[in-house]
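In structure tokens, the next block holds one chain alone, the form predicted alone.
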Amino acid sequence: MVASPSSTLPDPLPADRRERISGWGGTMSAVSYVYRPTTVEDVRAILELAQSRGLTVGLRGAGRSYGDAALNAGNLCLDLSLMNRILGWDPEEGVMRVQPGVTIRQVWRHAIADGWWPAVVPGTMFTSVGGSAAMNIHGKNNWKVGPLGDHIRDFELILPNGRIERCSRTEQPELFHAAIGGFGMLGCFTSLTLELKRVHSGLLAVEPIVVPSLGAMIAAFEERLAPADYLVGWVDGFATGAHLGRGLVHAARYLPPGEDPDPARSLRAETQDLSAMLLGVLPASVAWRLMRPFTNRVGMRFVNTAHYHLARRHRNGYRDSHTGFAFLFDHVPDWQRALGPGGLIQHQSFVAADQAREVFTTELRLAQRRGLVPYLGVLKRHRSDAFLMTHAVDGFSLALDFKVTQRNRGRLWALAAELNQLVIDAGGRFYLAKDSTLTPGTFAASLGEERLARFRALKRACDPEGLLATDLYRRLFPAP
């Protein structure tokens, strides 16, 4: 068996390979031996190297998971960011084949001028396709089109023994539905085939809806499930009483042929590129520094209150680019750094539609009682899917961002445990790309023993020696 991070083996690899890498949220980091392959043969050689030295291998794409999903303390990190070539593009069918390190940004920039957009995107364009598939990302349109995995036609997966498996819904379907969402524990993607969405304009029609409470926000979602193509809600975590969960919903729809007077312009990649300046004067790259004085309880209460009341005064519909709507936080690069050296964690819970209002209301009130108010809350609508390690339910998710400091870290993890229990009691689930706090027991309770047993069986079949591992995997699947 391969070694754990606590192994007492002598340092077996070159010291210049040792790097400290972090989760995107900045609360977790680890020192690993980092290798950056450029070919499939490189990947195979690194797997063989780790096995020969008794070490494990953790896979890393763009490093955008919030917690420890791409960390592998004391062992190897296989950073796939240099395997970033687009291998094929069919502009008639909207089908693209890519290496795992290709980013969502590369995908849309390559396809947009031909009238195609990724069917599912996360809140940032800088995730890798391989990492996005490993976590089976969802977007603001999940209730309508499902997760990314529903738009992956096939992929090639290299197993720890070096064998490459081709998987699709008809060829090795069990492995197909387990590796997507399998957080890199069954094999390493070497290529993936994506099916994109035809669009007739580079613009979306956006309707802002100001809502006075969480219940009103959920009702606004339900009213727009049919006409909207995207729905997302901003939640003010500081509001209390009758205004608990107040905020702003954005409903967006694609423009049909003919509604955009100049689609050739709006579909150009340069038109979609986000501006390097904010308000025309401030370099976006330094904006996080100006945000830092506000990232405290007093400042964020003011920001949330001002945002809500300004939204009430400006309710007119408008048009936005696909990138402007989809990748809101990319307008401010490295915005998470504004929260300071302690970073942030996000607690994202997924519960059935008929329980969402009660569970999320309880979550917000509990956070306020514990004196740990989330600085940002985001509501989305979801549907269930066919993937083994799915986080989705037919219902809603609420993502709450919490600033982490040296003083509040213990209290924050205790609050997360309480929030996790609320979700489990409601039969809900969690999203490993965002998780930092789940325990083996809470994770098992959320997914169920039957799913976990099937995953463990596939893990034994694909990786009998346990070569693939991360800090997240060891946290949720501790050695017996």
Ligand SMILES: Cc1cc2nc3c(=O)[nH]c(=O)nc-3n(C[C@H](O)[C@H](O)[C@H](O)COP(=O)(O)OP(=O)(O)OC[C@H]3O[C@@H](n4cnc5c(N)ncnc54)[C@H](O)[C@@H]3O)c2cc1C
Contents of the next structure:
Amino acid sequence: MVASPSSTLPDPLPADRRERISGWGGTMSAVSYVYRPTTVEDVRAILELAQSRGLTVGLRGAGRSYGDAALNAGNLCLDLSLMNRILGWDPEEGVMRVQPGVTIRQVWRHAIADGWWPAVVPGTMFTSVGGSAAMNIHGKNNWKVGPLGDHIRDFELILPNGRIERCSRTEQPELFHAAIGGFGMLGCFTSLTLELKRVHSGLLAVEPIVVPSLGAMIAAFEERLAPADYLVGWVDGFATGAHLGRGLVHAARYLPPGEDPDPARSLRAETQDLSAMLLGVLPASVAWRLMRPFTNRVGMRFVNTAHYHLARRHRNGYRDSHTGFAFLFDHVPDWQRALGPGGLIQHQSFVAADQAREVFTTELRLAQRRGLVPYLGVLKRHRSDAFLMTHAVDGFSLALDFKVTQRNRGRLWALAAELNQLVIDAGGRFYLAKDSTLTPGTFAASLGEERLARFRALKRACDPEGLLATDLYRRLFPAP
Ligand SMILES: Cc1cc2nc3c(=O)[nH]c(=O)nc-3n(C[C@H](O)[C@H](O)[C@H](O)COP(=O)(O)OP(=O)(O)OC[C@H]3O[C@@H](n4cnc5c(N)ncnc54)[C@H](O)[C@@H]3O)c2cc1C
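Next up, the form predicted together with the named molecule. The previous block was the form predicted alone.
Complete assembly follows, chain above in first position.
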């Protein structure tokens, strides 16, 4: 783990507030003064406190962003995780009002027995709604239903000066479309209203499709865009030649009324809870330790190859719970720790549909040629959206997970720079929740100067003194 340069802080605030916090990937960490408010008044007081001491405030939800998005070295970290009350629930309309620290897990557990499921969820249920809105997360259904922001009816945002702004598509629409996805730089969400999706069963019908190459995977996606509700592809990063990009696609659809013989049972929260045991015998909480011996090149080549060949035996469809399908990563809590002290970075690139095959083939070949093979690859389908700091395009994303060690760190960042350039040349985009390697130049080239100028203008209007900042913000928006 790389210690922040400011581990030796001046001491304007109580020393017992100082904590080292890290990004989820474990490659970046920082010492900050951490405050955990429980009320909006607390938030306002903390903003004032920081201002009076000449410090900046970095917002943090559940800390599930991979890199430095929720770190603020040497300054304040405003951790919203204790503002975690569900403020209202309408089971007729499927509308829920929450405080920002409410997790996606709390949302689905509260709503599912009434026949509702969050319209958009990430690969883990442990993100907060505030942090998810600030990154405008996408799910495995992004091409169909858009990002989380498309399912937020309204929110309240406290600005650095303490004023609370209420935003929706009709009230302050510009701020609505910029604060969602605005990575906590315009204000702090203090409440959000979500519109959930009606479901008639706690089960999904899942179709596994084994694909021998990246081209076949993309074709499998395109064929299922209409019938499927969710699509996700696992890519074997070790496969080469004609098999490059081979893997497994999972297509899933909701069950219509009448298809589940016992919806009351499948819609119970307890039925959806992931098992604390793996294979019925192994406590899930310790499973990451058993994965550790495999998290090297030889081991991961073996795991990827075995997964591909075993998958070929499962050609029949099956039913899975919403949680089992959506939150695959949560089956093994803390799995990222299996990678060792260096942690991991994820490189997720978004490119237009007609360029995806060529760009992603080049990315995989390049990683292999550099001797830095991704241990995990995931393909998703997206559509563009109306948010200012959008990461989506009408196309595909490929997320590649790389193990970081002291020895490979320099080479890995150099590879990421090459990958970033490929994406920019293809007119693609990046996702700040996963980023660790972008520079101001690469970020500006991907988002475009016009969007950046609009964002900067809003930042000046909402936060003229630059009170809100994070390590990610300083990395991509360095002071002139
Ligand atoms: C295993 C795993 C799988 C994932 N899968 C996906 C996926 O499929 N799709 C996807 O889109 N993402 C995915 N992610 C990324 C994750 O959804 C995002 O990083 C999300 O933002 C994390 O939410 P959080 O509450 O942990 O926020 P944090 O990481 O704590 O913060 C994220 C950002 O939100 C800001 N912020 C936090 N709270 C507030 C607030 N109240 N008001 C304003 N700004 C705030 C922070 O300053 C920061 O910039 C995954 C992450 C993990 C670990």
